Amino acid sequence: MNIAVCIKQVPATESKIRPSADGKDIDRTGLSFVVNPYDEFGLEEALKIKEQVGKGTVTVISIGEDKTIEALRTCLAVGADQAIHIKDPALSGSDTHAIALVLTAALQKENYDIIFFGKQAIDNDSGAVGIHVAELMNLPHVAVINKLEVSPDDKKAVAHRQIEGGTEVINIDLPAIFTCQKELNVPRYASLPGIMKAKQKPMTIYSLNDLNIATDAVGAEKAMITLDQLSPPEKRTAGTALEGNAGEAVTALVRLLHEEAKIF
């Protein structure tokens, strides 16, 4: 079973994020970067399946600047067999569409039975790339899975995905794409020998040219949608103090939650 995992390097979850001075990007000084946490579930699931089947390779793929190699190394240390780093100056400012296009080109170089994505990258919180790639590759997909059972022999799988108030159970033919959600598994830590071996594992670097994609097919110029302005969320101020005795205050609160906040 050959499995690909698309990963993105993102600022660590606990980072303090602030807009840059011009408001066009975030201020990256002092940020530490990690593998997008949802992608880690994909990698863990890939490794588990490989162990279960007993053969095959796990390939991690990422589009990003030089620094991205750290994220790929982390995945190799955790257990991926090989990594593909796609970098090209022309890619800067690309939208989802271009990222999906490029990933598709890289994924089509091999035959993968399963391709994992994160349910969303925690930087842009978009949650689109995996689904987009599925469409471009004409593969079936299930998004936001929290459970997966693969039967390698008949190339089928059953995936669970969380919906409001329940779980959809989906039968799907392989090859297929899945985007991963938290409860799917508990990602393992890299072992020390794993970390030491990571440097020797194959790391392929592709430019757009290697993928037969014209440099003007991607990038900021070609983006159909672009970031215009980033700002911090509005500062909070004190709201309503609910007066009266406990009963009255609670009644008022429930009413506000119901009517104004529309929580229930």
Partner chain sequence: MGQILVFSEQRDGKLKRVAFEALGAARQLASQTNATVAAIIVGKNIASEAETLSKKGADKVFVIDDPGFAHYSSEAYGTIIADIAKKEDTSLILMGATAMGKDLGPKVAAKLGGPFAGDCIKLECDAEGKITATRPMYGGKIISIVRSHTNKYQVATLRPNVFSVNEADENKKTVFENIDTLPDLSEMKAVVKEILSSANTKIDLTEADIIVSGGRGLKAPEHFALIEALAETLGAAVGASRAAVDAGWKPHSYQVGLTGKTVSPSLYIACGISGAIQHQAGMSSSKYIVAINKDPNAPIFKIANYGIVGDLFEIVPLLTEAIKTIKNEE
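Just so we're on the same page, rigid core means the largest C-alpha set that superposes within 1.5 Å between forms. Positions refer to the first chain, counted from 1. These numbers come from a predicted model, not from an experiment. Compared with the form predicted on its own:
- Two rigid parts account for the change between these two forms, and C-alpha superpositions put the rotation of the smaller relative to the larger at 59 degrees.
One more: the block was the form predicted in complex with the partner chain; return the form predicted on its own.
Lone chain follows.
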């Protein structure tokens, strides 16, 4: 069983995010970064499947600058067997389409039985890359799964996903792509031996040239989705406390909604 897990390094959830001076990005000064939490569910599921079948390789793949190695090493410490780091200055400013193109090129270098993504990255929340890669690779996919069962012959899988009012159960032939959400499993932590072993595990570095992708096919100038302005939400004004009994409070509320909020 050959499994790939595509991950992204994102600002830690406790970080205080501020727009950059030009309003085109976030200010990354002083931010701490982690593996995207939804990607961790994909990694854990890959490790569980490998343990169940008793064989196989788990490869983690990510695009980013040198700092991305930290996230890849974290995944290796948790249990992944090898990592692929894709970095190239031309990738700066790339949109989800370009990212999907690059990941597809890297994934097509090997034959993977299963490819996992998180359902979305918590920095931009687009939730598009995994599905986009599936279309580019012409592979079946199931998004936002919360349970996965792989057949003993490793040829088929049964994926479960929540829908309004119930659960959708999908039979799917492998190879296939799945995007993961938090109900799928509980990610494990890296052990001290795992952290030590991670330093010795192989990490392959690809440039765009290695993937046969032209530098002018990606980047901000080729982006089909552009960010015009990034700004924090408006500060909330102080609330109004309504005094008196229930009848008086309702009367005052109706008046405020009509005269000040102008809802009706």
